[in-house]
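Just the one chain here, laid out as structure tokens, in the form predicted on its own.
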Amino acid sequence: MHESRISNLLKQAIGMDAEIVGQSVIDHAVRARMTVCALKDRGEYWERLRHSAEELQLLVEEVVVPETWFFRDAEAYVALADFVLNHWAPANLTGVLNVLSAPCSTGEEPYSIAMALLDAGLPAPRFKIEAVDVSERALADARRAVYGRNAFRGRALDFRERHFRPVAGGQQLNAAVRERVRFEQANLIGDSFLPGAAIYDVIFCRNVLIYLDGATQERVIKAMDRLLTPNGIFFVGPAEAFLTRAGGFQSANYPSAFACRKADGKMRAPIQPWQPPEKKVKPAAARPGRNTGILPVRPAGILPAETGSGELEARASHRQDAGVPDLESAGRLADTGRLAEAREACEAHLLEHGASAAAYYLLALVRDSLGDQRGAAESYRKVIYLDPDHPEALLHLALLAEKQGDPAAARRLLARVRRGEEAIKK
């Protein structure tokens, strides 16, 4: 009885759905707080919890365990730079770009945004980032801005040389980046969450909607719609894109970035070529992304050059095969809204070249966008067969299971994602 009461209290407080995150996560946090409070009876702890706003906040701190790192889902930062340089800046020759990161956890995301914009050549005075989170503990770590090795993952770590210096306990972020971010405690689902409207040109709200129940998801998406400017851009997590479509957003057509815009907004073409005063962003050779096969022009140093010579030769031979589109072409069709053609291109690629996780994942995304949930689920399952730890496919399947009324299957799939993240940490 007390377990369900505590879960319901957390759901009311921060929107966390125990059915999705797992009751064991909440039970572990409750036991930790009971130990600190020197209480052995859960009923006693429940009485303290429901009468103490301070204890509720401490339990929230225990439940909300940050899992993030710099340039996580790096394609989003490539899309951010392209949007700012080629859409926002030409239409705003003066003024300041306003960015929101919510929730911001321990700061890796808003600081990644700042580094991406600085590396793209946008002058520091021309942008500011507001970062909010419900956890004061996480915000304290973010303001301190000293990070251990878990915050630096993957092979593209040259940004660390530009923006960090080694100190006792890890890597200290340079002041030039820290000064672009303002941190504030705020509850994403609270009635007083960031009053006002249409003030942010860019919003990052990633990998949080998947842990909320349907009504709370709708509430958060409405808040983001209220806060986003008409021509702004909104980034969500890999498994959350279809939720934004239901909330009135549409794709911003950036490969693998999971970026969307208001359905009545327009991505304006540049009024005139714009170059930042200190650094010019030059087109870089495209590399096959994990999801769609190609990324847009990127700021130097954000993404690794992972394409080997053999892979380049294979891609070249695919391009020379006039009868079968490669994944790069299929990805471009999808990104320009030609979804039926993109589906046919993916199917032709699979028929000619055989099964691959990348091809089935792109096909799944396309089918999902076309509203073919059954076909999308089938393709996601094939991705998992070929790549059992593919996190995006697992998350998509979990959300489809939840939507189809199978929370047990959703929990099992989310548990596999969490196990994969733990394996990365080790």
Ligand SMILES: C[S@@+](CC[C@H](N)C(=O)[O-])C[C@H]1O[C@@H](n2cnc3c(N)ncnc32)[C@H](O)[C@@H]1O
The other form holds:
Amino acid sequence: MHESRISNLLKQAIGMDAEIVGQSVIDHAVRARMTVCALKDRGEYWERLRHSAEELQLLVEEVVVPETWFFRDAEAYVALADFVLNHWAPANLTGVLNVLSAPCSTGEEPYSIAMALLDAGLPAPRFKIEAVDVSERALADARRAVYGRNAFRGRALDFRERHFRPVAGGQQLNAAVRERVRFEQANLIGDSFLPGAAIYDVIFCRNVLIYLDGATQERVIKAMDRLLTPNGIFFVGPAEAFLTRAGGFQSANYPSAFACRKADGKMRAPIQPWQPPEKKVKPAAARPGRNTGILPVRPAGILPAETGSGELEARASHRQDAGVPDLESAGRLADTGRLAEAREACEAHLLEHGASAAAYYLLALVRDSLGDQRGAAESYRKVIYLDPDHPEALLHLALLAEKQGDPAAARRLLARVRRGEEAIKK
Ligand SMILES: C[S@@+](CC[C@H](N)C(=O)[O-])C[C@H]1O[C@@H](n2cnc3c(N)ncnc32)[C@H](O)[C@@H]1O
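Follow the form predicted on its own with the form predicted in complex with this ligand, if you could.
In what comes next, the whole complex appears, and the chain from above leads the way.
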């Protein structure tokens, strides 16, 4: 009885759905808090919790999932730079670009936004980033801005040389980037969440909707709709794109960026058609800025971690010859809600090119979005077979194991994620 009361309180407080994250995750957090409070009886803990806002916050700190890293789902940052240079800047020759990162966790996401914009040539005074999260602990880490190895994943890490310097305990982010971001505690599902309307040109709300129940997801998407300017752009996580379509958004047509815009918004026609980032990128010095006075995008080390440099293009050209859809096209189909076609494209890709973690991971996400949990679990397992430390596949499998009533398997998978994180830190 106390379990369900505590779960209900957490659902009311931050929207976290026990059925989605798994009761065992909540139980684990409750046990940790009971140990700190020196309480043995769950009833006593419940009494303390329901009368103490402070204890509720401490339980929230224990239960939230702060998993994040720099340039996570890197295509989003390439799309961001393209949007700003080719859509926002030509329409705003003066003025400031307002960006929201909600939730921002320990800061990697809003700081990646700042680095991507600076590297694209947007002058620092021309953009402001507000970053919010419910976790005070995560925000304290974000303000400190010293990061360990776990924050730097994948192979494209040249941004680290440009924007960080080594200090005891990790890498300290330079002040020029830190100063672009303002952190504040806020609850996405609170009644007073960021009052006002049409404030932000860019919103990142990634990898939190997956933990919420349907009604709360809808509420958060409505809040983002209220806060986004009519011609703004809205980024979500890979498993969340289909939710935005139900909320009246449409794809912004950036492959694998999980970006959308208001259905009635008027996004200016791009000055040049969208191309895959690797083909489009040229050294900044080689191309003059456009009439905006802003330099075009330069590589900035934001290529997707899974694909590695050049591998996808090599496959892409082969594939075009063979008439088999490439992973980028499959990602684009998934992005625009054509999930059945995306699944077929992934399957055709796997038949033609053989097994790869990237193809199975996309197939798993698509199957997940289609509600095919068994198929998704099977594909995530193949990802792990090919890449045993793939943290996202391990996390998704853990969530699925919880949903399917197997908390022991979920715990084992989460332990593997933690072991992987610790190995990276060493
Ligand atoms: C997995 S992280 C995502 C961080 C980042 N957006 C990314 O994609 O890497 C989820 C974050 O959501 C925050 N969170 C959970 N519920 C929240 C709520 N109701 N309001 C604000 N933040 C919340 C957690 O504290 C955690 O830092």
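Heads up, when I say rigid core I mean the largest set of C-alphas that superpose within 1.5 Å between the two forms. Numbering follows the first chain given and starts at 1. Please read these numbers as outputs of a predicted model, since none were measured by experiment.
Colleague: Does the distance between the two CA positions of Leu49 reach 2 Å or more between these two forms, the core being superposed?
Modeller: Superposed on the core, Leu49 moves its C-alpha less than 2 Å between these two forms.
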